[in-house]
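Here you get one chain, nothing else, as structure tokens; it is the form predicted alone.
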Amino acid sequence: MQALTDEERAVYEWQMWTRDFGEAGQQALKNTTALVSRVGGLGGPVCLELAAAGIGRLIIAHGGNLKPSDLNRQILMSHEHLGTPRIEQAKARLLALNPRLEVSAVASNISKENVDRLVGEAGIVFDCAPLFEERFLLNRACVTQRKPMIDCAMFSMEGQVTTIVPGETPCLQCIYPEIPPGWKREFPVFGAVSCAAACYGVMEGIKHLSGMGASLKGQMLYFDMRNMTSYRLPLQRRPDCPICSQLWKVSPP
């Protein structure tokens, strides 16, 4: 366990401050490492929240080169960058807004290739890919990796984000047992949607780690910004879960 400098105390006073989270949840965050799936409207505040934040290392996974129709909501991008792999783009930003921050970088999505390498070498996940198939696989990777993992979506004005621990909460595949009917990659985006359902996330993954407050495990926040209203969902596990049923510690409610 690293303990915290005296320039990073300078520099994440004012959140030390914060009721049970302190010095110590300063440095739990510090010494965690973060895997963030994508770095796009959702992924890319996720993981500038993240680096502002003080998280100590953080992995990235998103492949392909920047695009016009990104730069509505993808925020760690630049329209210089147009053209160029996001990825560099990305840790180069992060490193900006936070010099002591270990970045690696790593210039694909999540396949069956490389999942169960990236959810390894990470404390805590962060799902924020746009297609089912890759949050399938990381799902089922946390989950046989007894990894958290936090989930966070949105679709045109609405959001979503729950925390996933394996064991204690219903996993991915319980919530969705196969892919929406109609889901496709290119959806209605606003960035602003994009980046209330990652400051939800970046928190809920800050209060698991640091263990200040009350979490979202068992329970799906849900936002609607057109009407600006929010609530809780239960969730419910499946006994008949592929994936998480094993793993239970409990009987299902």
Second form
Amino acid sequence: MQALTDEERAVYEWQMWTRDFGEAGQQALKNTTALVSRVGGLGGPVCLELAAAGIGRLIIAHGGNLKPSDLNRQILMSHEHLGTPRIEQAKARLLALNPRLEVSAVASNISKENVDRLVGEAGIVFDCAPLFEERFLLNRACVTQRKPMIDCAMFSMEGQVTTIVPGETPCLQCIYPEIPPGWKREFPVFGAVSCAAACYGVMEGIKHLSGMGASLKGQMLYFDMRNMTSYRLPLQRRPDCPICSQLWKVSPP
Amino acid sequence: MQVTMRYFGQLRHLAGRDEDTIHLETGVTALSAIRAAMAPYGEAAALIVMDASGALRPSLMVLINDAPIDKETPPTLQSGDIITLLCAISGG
Ligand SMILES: [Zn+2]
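Now show me the form predicted in complex with its partner chain, since the one above was the form predicted alone.
Everything in the complex follows now, all chains and molecules, and the chain you saw is the first one.
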């Protein structure tokens, strides 16, 4: 495990004062590779906060060019780069914040072709994709490779987060066994809402990696910023889940 | 009796409101109450909540007074119950 440099000790001093985190927690972040699917409204602030917190390496995957309708929430982007690839802007912004960070930028979305390799390179995965197909691909690869996955989602003024640890918690398809009918690719949302869901997700990841605090393993946090209420819901595994039920036969809960 | 139906996600968007107060006969199950609540919101809302056989969808989370229910055996409601419907949401 790589030790912290003096520069890193100076940069991360304030968060290392956090009880139960300290230098050991910071070193755990430095020695971790995180995969973030997409760098949009959710994935962008996830990457930004992971970079600020001192994650060692980020693998980011997002295809396509920046559109005007992205700019209300995709905070790694800038107006002057409309029409250019999102992934390059994301990488440049993250390195401007943290030049010590290693960024592997993949100019396409998570797909059948790349998912196993990308999850294989990561120690933790952040699921921030809009398409359920993409989320289910990541979930399957994380379950197969037993990688923790922080699942973040948002809609309108609502958000949700859960921490999935294969073999310990229900997987994403235990929670959502099907692509929800009637779901639309474009939906209402504020950037501050997707950012809030992202920040909850990042803290879940930092807690998982450093072992501090109580995590959302097996529970979902669902928050409603219209009324400022939240629920912490117990999640149940599906004994017939086609993705993770095999794991439970090997090591029952 | 009277129960409160609380909506989240796509359902809240379709309904254009956060909750409804529903008046029902005593002894009604959560499934019947949800069907009654969805009636004014048309096909799109029904599709999110129920499958073709009229059963509650696996992707829908249903809470009664903040506790998740077993959707395969929806319980009988009591007057004053709050039924919360949470739809699957994603990122982007
Ligand atoms: Zn599962």
